[in-house]
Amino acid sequence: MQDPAFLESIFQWLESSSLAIFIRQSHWLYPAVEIIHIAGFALLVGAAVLFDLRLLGFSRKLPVKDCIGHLIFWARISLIAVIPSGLLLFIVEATSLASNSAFQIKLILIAAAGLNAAIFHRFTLRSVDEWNTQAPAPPAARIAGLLSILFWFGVITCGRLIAYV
């Protein structure tokens, strides 16, 4: 385990690095930031959604390849824009985020729907072919779905209540 005064230092420097003074005292800087990593996350999100859907069995006559072909396009697009608009937003404020018990959901949420998507790609969506169209998905796609539909809302939820914790 980490010593606590060793990542707190670790935060204070990145608030204190050249690139987290710039942003935080630019008028249009962190703003702009901050509407990337909203537009991204709505993508990600949205498409993640779309997709959990479709395993729920909404729109059937969609085959699963089809969907999960067109939908992780965007998916991975929308990381191009989360990762690093999220690492600067953090750097920004490491040392407050880092204590914040939201953030700290919020990225357990976050490797939680990580790990959900890994296991459904390496072991579910093997058998596909199976179920690619208008056959219910298996109860394991079933709920991969819908826990990723959970751990995305609560993500965004860490995501909003952030400022109020």
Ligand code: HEM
Second form
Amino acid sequence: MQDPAFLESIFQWLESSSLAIFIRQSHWLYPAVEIIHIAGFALLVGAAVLFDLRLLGFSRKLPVKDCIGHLIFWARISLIAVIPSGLLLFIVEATSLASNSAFQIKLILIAAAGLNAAIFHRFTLRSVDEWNTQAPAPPAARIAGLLSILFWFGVITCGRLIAYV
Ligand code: HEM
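Could I have the structure of this protein in the form predicted together with the ligand, to go alongside the form predicted alone above?
Next comes the full complex, this chain leading.
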């Protein structure tokens, strides 16, 4: 386990960096970064949840493989906006955010959502030709879809609660 004092010194270094000071002193930069963060996760969570609803049996005429080609493609692209903007928001108040329980739970839920998606794409999706259209998705796929919706809802809830904790 990493020495807490070492982590604390990393967070203090990030928070006193010229980039963090520049963002903190700008009237418009922090809200601009937050707008990119919000736009990014709106695309990410929107695309992910629409795909999850397909796994749960909605719009069965839509081939699952085509949904992946469109929705999961844009969900992955959105990470180009979500992660850098999130890191920039983090460095501005790194020491207080690092001990913010809503922020900590948010990162755990992001990791859980990522693991759930990785297991789905690596294993459950192998049999997709059997349930690509019309047929109900197997229980493992429906559970993955339901968990994904719960994890992303949890991430958004924790993200919003950061400012209140
Ligand atoms: C990957 C998916 C992510 C989603 C869905 C997400 C979602 C959110 C939401 C809903 C908010 C609240 C926005 C508001 O109401 O103003 C937020 C704020 C924030 N996010 Fe994320 N986020 C994600 C990733 C990250 C990452 C990877 C980081 C940094 C490591 C991060 C850092 C932050 C910070 C620091 C805030 C607080 C901004 C504030 O309250 O001023 N986020 N995020």
